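In structure tokens, the next block holds one chain alone, the form predicted on its own.
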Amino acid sequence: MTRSGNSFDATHHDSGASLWAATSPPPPPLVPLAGDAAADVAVVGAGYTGLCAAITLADAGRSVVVLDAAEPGHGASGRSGGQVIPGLKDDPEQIEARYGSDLGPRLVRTVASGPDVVFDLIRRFGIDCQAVRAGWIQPAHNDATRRLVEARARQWHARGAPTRVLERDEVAALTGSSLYVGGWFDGRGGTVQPLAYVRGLGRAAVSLGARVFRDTPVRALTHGSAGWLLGTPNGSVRARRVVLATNACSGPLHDPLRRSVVAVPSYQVATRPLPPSLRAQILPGGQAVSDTYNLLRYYRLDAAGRLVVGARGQFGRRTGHELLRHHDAAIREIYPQLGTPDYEFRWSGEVAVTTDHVPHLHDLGDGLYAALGFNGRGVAMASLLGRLVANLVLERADPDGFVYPVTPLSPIPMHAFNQLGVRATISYLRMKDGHWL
């Protein structure tokens, strides 16, 4: 069995410097692979998934090699909004109906624990990543979505989560915006500096004995009687088992895996630090926010008081002005008190979206595994599934009883045309939201 190609050569639509790159502690001192190496497990991709898998495997006494085409966090992990959100897109009752009376409730408990996994790792390894666990708010923009989020809050509360329904005035007080008609609060959520978090995971993996190599794209993946051989530009790795943790950057190394998700661009901006008078009004409690528009806007403050706002980007090349227009309009709508925002940073990345809107965990056979498709909830879910894919490699139950379904790989039919469909869908939803530009 032979697969070839560049597994992790990420392509991004950068339009400026990332706030996270400008404010993160330096990366761990890593080097490219030179020569031949061997390990029990090779991990391709040094983002949240790959590094959490490496930590779990090294904790269990396995020798681990992690290979990244750039450096830890160069892909989506270091470019996200840094919102740590519990759960999946589906509500608990939907999850239980989909997965049945046995697996359903256990899966609800598992996905609810994503933020615990993140903040436990931060505490355990002393990761300096501006971690704040002040909760997450989902405000509703109309009466229909208000009813949906109120039901969501009640479902989670019935299962022991620290959630509550928010009335219009409570949302306005917590967010500093009078745009919304209600919402809900989830105390399990929080924020991190995402690049600092993933770099901290890299240091943690190295401290446990994992060997992490940067600037080492995997060009070929071959299976034989002795296991897997991973070919790189200046060396190779032999391993009995392999974890593909490439998410939206999955390439032709395993083309069916690449075709199982759609990489959707996401674009973010950060203002200059807000003056004290505005900082006292806007998100004074430090919560993260993701609203209920079809093309949601997500926002938060960073440690210096910058307002960081993200939303879906646009496919293809765009000028900085074109990329900024939608975000600028959103900020003016949410926070008219800002006047003309002064933007300090603009950057972009890609989100791996699945057709069923849930992450996928795969056993691809012959000791090859993958986890991907986090649908915009990657900080918590990728960290959690990194741990769970490692348990799959170790052939053991999770020590805390976490479970997740292992599903067959299902490439999306006519994947090459899917981006056109996504473009049309984004345009339609933007118009439906009243944000046609």
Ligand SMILES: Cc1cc2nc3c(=O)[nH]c(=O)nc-3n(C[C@H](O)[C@H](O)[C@H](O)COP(=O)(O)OP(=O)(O)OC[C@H]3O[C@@H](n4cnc5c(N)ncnc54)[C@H](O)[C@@H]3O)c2cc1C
The other form holds:
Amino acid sequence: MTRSGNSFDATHHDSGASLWAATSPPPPPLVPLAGDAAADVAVVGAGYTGLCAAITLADAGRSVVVLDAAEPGHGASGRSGGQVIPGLKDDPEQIEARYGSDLGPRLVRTVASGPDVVFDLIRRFGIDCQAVRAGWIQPAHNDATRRLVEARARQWHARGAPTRVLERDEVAALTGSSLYVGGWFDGRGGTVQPLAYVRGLGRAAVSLGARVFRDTPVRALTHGSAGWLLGTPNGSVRARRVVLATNACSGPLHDPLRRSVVAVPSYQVATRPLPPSLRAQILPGGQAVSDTYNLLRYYRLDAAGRLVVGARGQFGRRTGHELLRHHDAAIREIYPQLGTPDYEFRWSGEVAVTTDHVPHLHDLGDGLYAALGFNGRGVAMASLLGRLVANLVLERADPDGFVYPVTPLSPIPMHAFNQLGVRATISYLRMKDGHWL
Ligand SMILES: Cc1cc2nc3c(=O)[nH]c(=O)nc-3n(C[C@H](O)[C@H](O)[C@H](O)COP(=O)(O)OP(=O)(O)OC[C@H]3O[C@@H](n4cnc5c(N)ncnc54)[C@H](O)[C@@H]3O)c2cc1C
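The form predicted on its own done, now the form predicted together with the named molecule:
Following is the full complex, with the preceding chain placed first.
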């Protein structure tokens, strides 16, 4: 990798450790790869995608090596908001229209099951990650988005999901904010401590026999008659099959893959634990919230009652001071009762965005596979696609009947010229066509 896709560094001007790093159980005891290894499958990247792929492969009896440039959760997985959100950004009717009467409904059922995949893994492996399944709320900030989310709630409800439309007063009671005009509630969603979840997945993969190496960047990937050879600073791995699970930080290892997504910065802050009086008003039921603004704001409480708020970066707003002002303004608008917010933590990461707004699953040929581009919905979707990319490796149908389209790689043409331009273009298009990041 030439650059870190997700960093707490000078680029993003944040203060250092995230809330999640400060409150997670320790990482699994891992070492860097030293020497040469061989496995049926090599997985590059130890986030939700790579580790869920490794778990599925190890369950199926394959020998697996997982290599991460840093450690499990170093990428977006350890920095996310931890909101477990079902579905794609597209609504069920859009998915069914796009994929037809056979694949469409099966795909809707698949993406609806993302949170089940997450909470089942947590249960199965006893992962200690503050998992709460209290639901997810999408409040609407104007009448146009209210109509849109109401239609969304009804479409999911018609397909058996525990969703309902929320009137203005209900949104205010559930969130503690009177900013919104309505919204919907989705009982399938929830929250996790994201770094604890991904570290738990790492421990689970190891418990099944996967060999997971930290501080082991894959610098070269070559294919020959004996399969794939992955070059790292102090050793190599031979494998017939390789899964690339590098998401927004795909780097030069596979350049067309890197150019198939755009890395959009997202910043989060966590307040100090709220006093009981505010805690009784703000998200008393413990739901996660992502609203409908074009540059969306997403928020939740952690186990200690800190308000954790994230927002997508704005182009040109680069200094830590300016970013904090942006969050201050958002929080003051949503929760004026908080006064001047007192932050205990702030951190950032990069969200891998695709031009069609859906994650991509690729068969790149010769036993090379990839899943990436979760568009800010990776806790559930990357856990799910990790399993589905493993099914591709195993050449089998999913035991629960889950399906997902395998698409050709389509690098974004402008990418080579100007990443910032691509980001700005996507952002503009989303505002124009009513999608939000
Ligand atoms: C700030 C932020 C907030 C978010 N909030 C939410 C949320 O609330 N809910 C939600 O559903 N989604 C959220 N997301 C999105 C979600 O976190 C991601 O979609 C998900 O974590 C992607 O997982 P992944 O395993 O595909 O990639 P990552 O977690 O990014 O993992 C990729 C890994 O690949 C490794 N790697 C890269 N290149 C190499 C190499 N050459 N050799 C070895 N290792 C390599 C990296 O070190 C990294 O660990 C958020 C994202 C961000 C950045």
